[in-house]
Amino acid sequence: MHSSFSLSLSQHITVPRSNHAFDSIPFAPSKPINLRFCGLRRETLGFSSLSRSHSRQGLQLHTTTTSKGISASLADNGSPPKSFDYDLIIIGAGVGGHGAALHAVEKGLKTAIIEGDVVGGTCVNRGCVPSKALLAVSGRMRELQSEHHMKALGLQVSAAGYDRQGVADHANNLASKIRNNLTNSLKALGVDILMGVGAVLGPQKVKYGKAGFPDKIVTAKDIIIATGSVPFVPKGIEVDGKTVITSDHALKLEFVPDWIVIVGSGYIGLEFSDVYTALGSEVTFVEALDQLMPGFDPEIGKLAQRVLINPRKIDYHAGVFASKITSAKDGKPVTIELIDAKTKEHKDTLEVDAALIATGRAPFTNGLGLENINVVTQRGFVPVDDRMRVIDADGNLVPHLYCIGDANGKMMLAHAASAQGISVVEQVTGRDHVLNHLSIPAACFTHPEISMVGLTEPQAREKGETEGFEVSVAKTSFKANTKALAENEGEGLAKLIYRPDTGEILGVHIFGLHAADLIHEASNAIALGTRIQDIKFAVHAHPTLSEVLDELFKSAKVEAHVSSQVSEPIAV
């Protein structure tokens, strides 16, 4: 799933840790979002190209100068061990922890990963993997149900139907397959998987264990926290897991309600509206802000609403809170009380078959033992610097301790967590590395898809006003693309936001067929510091959807006298 994208609520609560360790689902530094994405590496699909090496010869640890001093209070929190069980211990075996572990092995580090629930975390078990299985079904159902679309292609199809349990099994089987492949890839590479709830006991020291059994203690030169997040449920909402549910429950598809309210119109809400309406449900969105899809570029959001919401069995209430939701019981329906988001006056009461709470994610960080190293969370998030190094309550860096993914709140995307983990491994093996979060893409897997990287147009114009540069916009339509027209999928738009004086790409937003795949040319250009005047000479195969981006870059007007050389260093 998701970049500062906002949903119906803008605050988080601290969620107690239970006997689980989760990993990343999309989010923003300041606002909860509905976002589910996956950053699994090829080893997860059953391929392994790495060989295990225990040799660390030639590696020299590099210490980077920083404005924050390294914490000198080790004696207050216990003494670090003189020898270590591992070079690296990772707490949490989700996508972030998995990516860090694979890269650590590649770098020759003896690595262990601690998991308190199941390998794969939220993404594989309760997030991006099973949700994509459901969305694959909804996409095919939409195509088969569209008489106009089929007729345009010269096809005749009888009434399409589905087997609910078969659809649910498809999602569950996919999650099981990816989870097993991920587990096997870690074992094949020699990563020790330590089952139990992990916590930091002191400097370079971790304990883990299961309820009813004694804890075990292990040590490591470096430690990464990668415990992820859980669904955020606002006060006043009674979740029973059957009629009032979170995304965790919805992915099981235990029933398809006739009428379901989705609280929050971000990524999770949008994707589930795509699934439920394709399977025959009526959907009502409840959004606290004055417009739907508030986290998207406004122009893209307006087009998406016209295509994804208005023609479907979807209505919405914007500018309202769901102040109280009561689950169905004793033959009574789910009741939802709506109040005005500004005045808090009662607006309406809905009686529906089910309600899905899609109000974002909350960090899963309680019980990590952070008090042992003088670390205080901020709204549940572990404070870190731009190198993912944990910062203690006095503003000092905690030696050899890092935090990645949803737990630090920088960018709550599974692939962002993996990238942060890889960046940390680079640092602990001697190469200073800073991840450029503006180059990390995001996508919403509706039909058609939405994707983006970098800044929205309002964000870019605000930055331009602050820093004193002009901002230009270029656009191209899918209706001008041969491949899209051949697929009878010409509805779509690509938008480029850039600096005309330098050719710097500030943001790219796409709505249309396979937008989630197309965005990576733009994200890689931002990551590598490639300017428009250079990328517009790239050659794209014809006829392909990639030509949408080709035409987009070619349509940009960059000042001719600007050199294409990038003088400043680019963090990737």
Contents of the next structure:
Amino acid sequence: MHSSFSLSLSQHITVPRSNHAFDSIPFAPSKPINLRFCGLRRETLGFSSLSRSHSRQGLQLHTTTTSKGISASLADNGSPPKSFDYDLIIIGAGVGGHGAALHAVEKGLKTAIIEGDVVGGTCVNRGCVPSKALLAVSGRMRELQSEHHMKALGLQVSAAGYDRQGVADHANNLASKIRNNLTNSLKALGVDILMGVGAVLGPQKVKYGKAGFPDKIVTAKDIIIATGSVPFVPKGIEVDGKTVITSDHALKLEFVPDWIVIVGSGYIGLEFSDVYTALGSEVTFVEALDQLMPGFDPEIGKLAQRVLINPRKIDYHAGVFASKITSAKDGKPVTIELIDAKTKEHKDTLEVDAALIATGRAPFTNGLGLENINVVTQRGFVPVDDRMRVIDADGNLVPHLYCIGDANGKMMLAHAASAQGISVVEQVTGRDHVLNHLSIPAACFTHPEISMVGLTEPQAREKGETEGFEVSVAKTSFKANTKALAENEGEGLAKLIYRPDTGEILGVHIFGLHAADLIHEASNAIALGTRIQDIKFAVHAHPTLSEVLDELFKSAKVEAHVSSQVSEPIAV
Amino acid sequence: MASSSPFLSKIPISNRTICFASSLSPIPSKFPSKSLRHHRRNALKVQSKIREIFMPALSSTMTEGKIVSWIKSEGDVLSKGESVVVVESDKADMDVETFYDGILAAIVVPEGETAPVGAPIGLLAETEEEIAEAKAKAASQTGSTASPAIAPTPPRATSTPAPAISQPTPAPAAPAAEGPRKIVATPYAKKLAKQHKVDINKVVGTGPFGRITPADVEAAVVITPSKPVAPKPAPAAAASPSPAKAAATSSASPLPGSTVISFTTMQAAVSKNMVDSLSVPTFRVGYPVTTNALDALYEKVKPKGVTMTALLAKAAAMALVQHPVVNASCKDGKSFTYNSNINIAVAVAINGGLITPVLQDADKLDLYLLSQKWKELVEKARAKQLQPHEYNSGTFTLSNLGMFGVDRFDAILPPGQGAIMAVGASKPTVVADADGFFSVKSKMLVNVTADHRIVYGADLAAFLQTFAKIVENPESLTL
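We have the form predicted on its own; now please give the form predicted in complex with the partner chain.
Let's see the whole complex now, leading with the same chain.
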């Protein structure tokens, strides 16, 4: 449920040339998603440009890529042509599969997508999408309930209330709307949607079928596994779907408990704590690690805790496991046994009205027929290399088989899955491509939001230590931003982690109003290899929240000089 | 300051800085020979000293602080002025630095843990030989200060803290056996109880499964006598706050449908100060001041960023120079405390609260610096980033409601100060001069509330006269 998905790639957009590509290498990066070749690691450009130097780079990207696609497929057809039902089959119609399918069609591939449940997968049906509907409600509730905030704006609102069913319907309607959009977009493009549970039968061969019906077998030149994940429920926890629930159930919002324990304080747990407290519940977090919000940059996590946890009706137990959770029955409350995460000693027993298990997600790869091709999963994840090619038990690549998204566990985000799918399509249509995961942003849609891209400060410092470069940090506050103050939402921080010697952006972390929308300036800069000394000259409309980042870039102290003049001056 | 403290946040010591406990509390017991040697605090020649590092009070509302991180580790050599530890208060994180050279001998309160203000959090040794001694002391301290945990963790079955060498076993504070009933309180109930200092164990839960709900705590708060009872009457659990008295003092239960919203920390601090102010005998003296000249000056200097607040603060400060008694305070009811600085606190309403940023040495700074300083203070106050000394070091307070058209009002004297000035709006008024000629002058009513134990009527009158003269001939303000 992490974030919105990026369906449309900039295929039809004229992308401005990135500067360094012209002053250093006679080969312009052709697409923004071609991350690694886009400057972050300039040295690798050499080899890729040699191998593909025949393609002349124009400004209109899609013309170029199309011509490349053709030449590549000609080359691949050197082997005796076999006849396949499809060029590409994708198992799983989630956001990853959908993104891959769209791109495949654009590249002229005959594509089919197999779905055993509903189109849209976790994100659309049980994840990011419906949760955004609930969070939209919680954001408004929060605002309306904050008398203080309203008064400061000069507004008078009488007591805000909500209708649970109405809120639940909003989430459900949104999910079905997006699901239909997705389905229609696939159909309109001529992607065959094969309903049934898919499994790999052998090399380039897949079966699919519904329970009780005979399986059908289809062949394809390339296969992508994109089966996603399901909520992970640790041992000892008895999920009844009513009082002990996972995000799947919580999104249906069948009841709003007075007091709910949320096991896990990652994205999912945090977002639900935002929803539940806005709707009047009290929340207790149970976190196995010593601190809440592990995985976030520590400074951001701490600030977030001050804003999102401490002043709300939330308390927490950190450094403990929920070893046993019993659902409410026979007039007894939900009971949760807590044990110390290290000593395993019993620490406490909680008695509450409900428990939400948000301990992460487990890959959904059972019954995929991986044994047919000698692939062994690792904790359920399909092992892949950095090009998403599946690796078998002997460490060899399985030809023509790829795995993207949550099922490979590289980065469990909807848009990461989609980007990986597009990367795979690029490869199978003849253009080598490696996705730079460090340029993939992530967001948590609490109020205010948290977003991030790249490394956290400790990670960057560690990298700097091993690779021998200095790491600097710049910060700006939302309190200085006109638009944020106009909204009376000055709480927030943006943090930039960078190399002062080269101006390379290592990571950006934002906590504040609309942080999830603001992060893309930074993630695009990382993806395109734009340096701080260059981006700081870019102009931002005033007054906008984006000036938070403008100020952030300007406050960085970079030793390197502007790498090149921005294109020729244009008179207006 | 009678005694300096080894640790202070990066703040010059100001006369109202809140209690950083005294530095050299000689270490009690255990090492009698050494503690004898340095029982005199100004014996500078003392050979060895172990200083305790206390949890500083970083804000007036802070009761406990969390150790965010120790910047230095045990055994590190510290020099005066270095940051040693980062402490998180209810307001912000602050670096705390040492005022002494020495060696950080032992960390008593590790990172992530919380200690009450004034509690030792570390030990500073002067020489290497003392490190072992300090460590032993630290070990004994960690044992004895097994501070009652705030979270209501149930009595642990087996108390096995990290085995430190020969550590005095912590006295089982809570009854070791399972109590008669397990306290279950919701997160918000616990927060409310902490906020209102209600012992959650004494609250009767009426929620589902007998749990304590926020409503239960609120109910308990209403019956608890709200008077800030002086030192609690002995330990003997005085058979629950006598309900009879409570019924008498507390007003009838709120009207149905009314909402109860508890104070924010800032509001609670205001409330406490206001109640405390009742113990001071105050009186008031008003004075009309002609402001035509001041208004004209203001128009002139306004483009340079000078505000009316700065002008008034400067004028008050200059008047105070001539009337030091108005800048004095009465700490104990027996003496005058003449303050060495003139620090003008200015009351500002911020986000539903009230805070008094302080213009320090307002008599010494020129008008432009003062205006600059004021601007910074207001920005910091909005951002909740005021350092303690920036809002609690005032020696005289200025409160101006003139901009709202208020023509006169009466201010409550904040505890610890000698006087507060309430400034009304300046309004055109018809006046007759000595010769009987009428004219229209802008007049502003100034009303000063003062502590009559130290400031008498004539003192205030003289002060106001001086103040009026300065305002009526304001050229001196720009000098």
